[in-house]
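A lone chain, given as structure tokens: the form predicted alone.
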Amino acid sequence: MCALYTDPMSSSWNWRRCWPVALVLAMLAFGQPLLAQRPQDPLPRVHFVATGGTISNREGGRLSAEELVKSMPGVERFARLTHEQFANVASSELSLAQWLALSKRINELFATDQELAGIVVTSGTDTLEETSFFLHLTVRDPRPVVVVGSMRNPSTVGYEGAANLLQGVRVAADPLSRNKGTLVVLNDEINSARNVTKTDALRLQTFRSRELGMLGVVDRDRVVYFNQITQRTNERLEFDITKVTQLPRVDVIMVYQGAPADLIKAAVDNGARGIVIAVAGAGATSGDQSEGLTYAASKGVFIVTSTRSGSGRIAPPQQRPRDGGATDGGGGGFQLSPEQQRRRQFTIAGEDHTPIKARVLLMVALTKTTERAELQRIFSEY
């Protein structure tokens, strides 16, 4: 065989050209491959969990999560996919109970499987900004959580479903999408689930993320990001969730004007633990609500300020006594009446928490705290 190595020119062998073929033939002789096989890296594992919503209410019936992992097209091109149905209602009908027992059930995953590369989550779109939030203040592990919907069912022209969630199994799949805490997929956009709202009752585009941002996007090619939040997320959360039955009742109040003290004093009767007050601006209640939480501050129900404007960000007050009174915190420099003190022990700063997140996140860290400090530092850091 070397002789077609053979330098024609010389009646000597070119080493050169023929040292590949006596490696060949040594190799046979050895009996060892001609080639080392490199198994390929095998694909993500992600897991499915579907909980129903419009994104599988099909006319007839709904789609199950079987039907819906069939839907996606090339979808064995991202993840190897495993699935399981753990509910399948409209999202409304998602009770607080069955919130407790999807966030045991995804941290239970994570935590028996460490192979598994993230989880992925259907949701109704009507209530998916407070399922998502709650699966970000709860879920303790690394990897990425990432619920999707649709805002047109499968009996729909135009049902963009099947489309959100293969672009949510690619998020879930992409190793970048660590330590962000619980994500958003809807129309090739990844947003956090704590900053995301729905903004449109009917539009494709409806969740967005306000003047905040969202955090990136998922292209033809590759996913994308060019975000960050900030805030507690992931293995820095202090929430553990393990033991808790049943999470306290927090209800929200709109102010509006001339609203009335005894919706806030109907609330803590019937057994709220704590009020988010959806403010008018920055701060301005109506009517006689004052009255109401003040009530509310009697009964030790704690109040959570914040503006119904939909973005703003409302500031704990500053503590800047006079006269060795406690003042208004704004710099005015007015003595508080006794009714005034007592209710600013109870009162928290919901920071830029839209009234529906705030309430998400006053039932969780109510489960871990009932002093004012640790709540309104609770509220300041998530």
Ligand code: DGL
Second form
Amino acid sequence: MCALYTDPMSSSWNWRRCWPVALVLAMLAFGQPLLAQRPQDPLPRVHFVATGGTISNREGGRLSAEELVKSMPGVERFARLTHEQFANVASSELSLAQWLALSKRINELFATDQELAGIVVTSGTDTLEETSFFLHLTVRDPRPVVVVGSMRNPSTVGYEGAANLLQGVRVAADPLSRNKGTLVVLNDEINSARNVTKTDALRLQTFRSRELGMLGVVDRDRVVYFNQITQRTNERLEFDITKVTQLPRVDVIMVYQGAPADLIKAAVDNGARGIVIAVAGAGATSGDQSEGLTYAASKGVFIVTSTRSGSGRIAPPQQRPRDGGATDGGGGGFQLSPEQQRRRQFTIAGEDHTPIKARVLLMVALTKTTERAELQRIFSEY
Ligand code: DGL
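Please supply the coordinates for the form predicted in complex with D-glutamic acid, as a counterpart to the form predicted alone shown previously.
Next comes the full complex, and the chain you just saw is listed first.
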């Protein structure tokens, strides 16, 4: 021990051996106050982009982005928040040109601000699942985009908008939220924009991923994730919309008993580059629709099959037994006519995307390729 040791050649203390002990004593005496005085790490910075919707739809005038920020007392405990007003309209009023502008703006914010932790976007809930999926496919950064809305407007008793927005900010500020694609936060739950659907016109618990399940929850103490998204997201995205000025027209046509071909033909004749056919079950069309789809293929229009059932997967043809009844008109080992062969060349299986999500994915995919095999690969990877 230093304090007990003296050099036999000298009467003084051996200070060379003593200095580590002296250092420890000095740290005990002075270190803690010094540590206590160290400035705390700054809170994560989150940017809020307001687009409107019920969350801001106050009677007598919509809430601005600034007023929405003020509706969240205590937000400063979780993040340093900046904000901007992108739009202030119902979600269904957002145009596809505004979708492109919103995605470009978010990509620009991330590219020019490396210290930004994440971005929160408010949206009306009616088409929130479409807007958020578009951002999910086109924002190429590991940091989170979190889309929030509310079911009750600010003039209603029980307005939940401020709580949803605060939770969205907490999710955007959390490093655990990186590389999960665009997230949708309402009612304490975090869902992937890929999987979430508005399942009820009025209830607060409307945003659900059905049997795929939510990704996580926002609890009083922390943000908790239970599941991970396995499809391509964030930096693994391949779509670059920076130079895209217009999204191609893609229409959704519902299958129902005795449905006519002329709606499909009208979509094609009015410039659709893709048709999503919301098939019954795993592939049935009805009425004259088969004729309409053959017409679409003859004009080089792509057809994506997606089930109207609400969930379930349409497998690509090569992975499906030749069981007949499919919208490509093939199967069952029958000889295909030239029209049926052409239709097959333009048909893509929508995998587990709902018709409305398949439409968004096809619009984005068509900005990159018009090869059927490539489109099918995209549907299988996203
Ligand atoms: N339900 C709202 C939406 O989806 C519409 C209400 C509004 O005008 O903001 O945007």
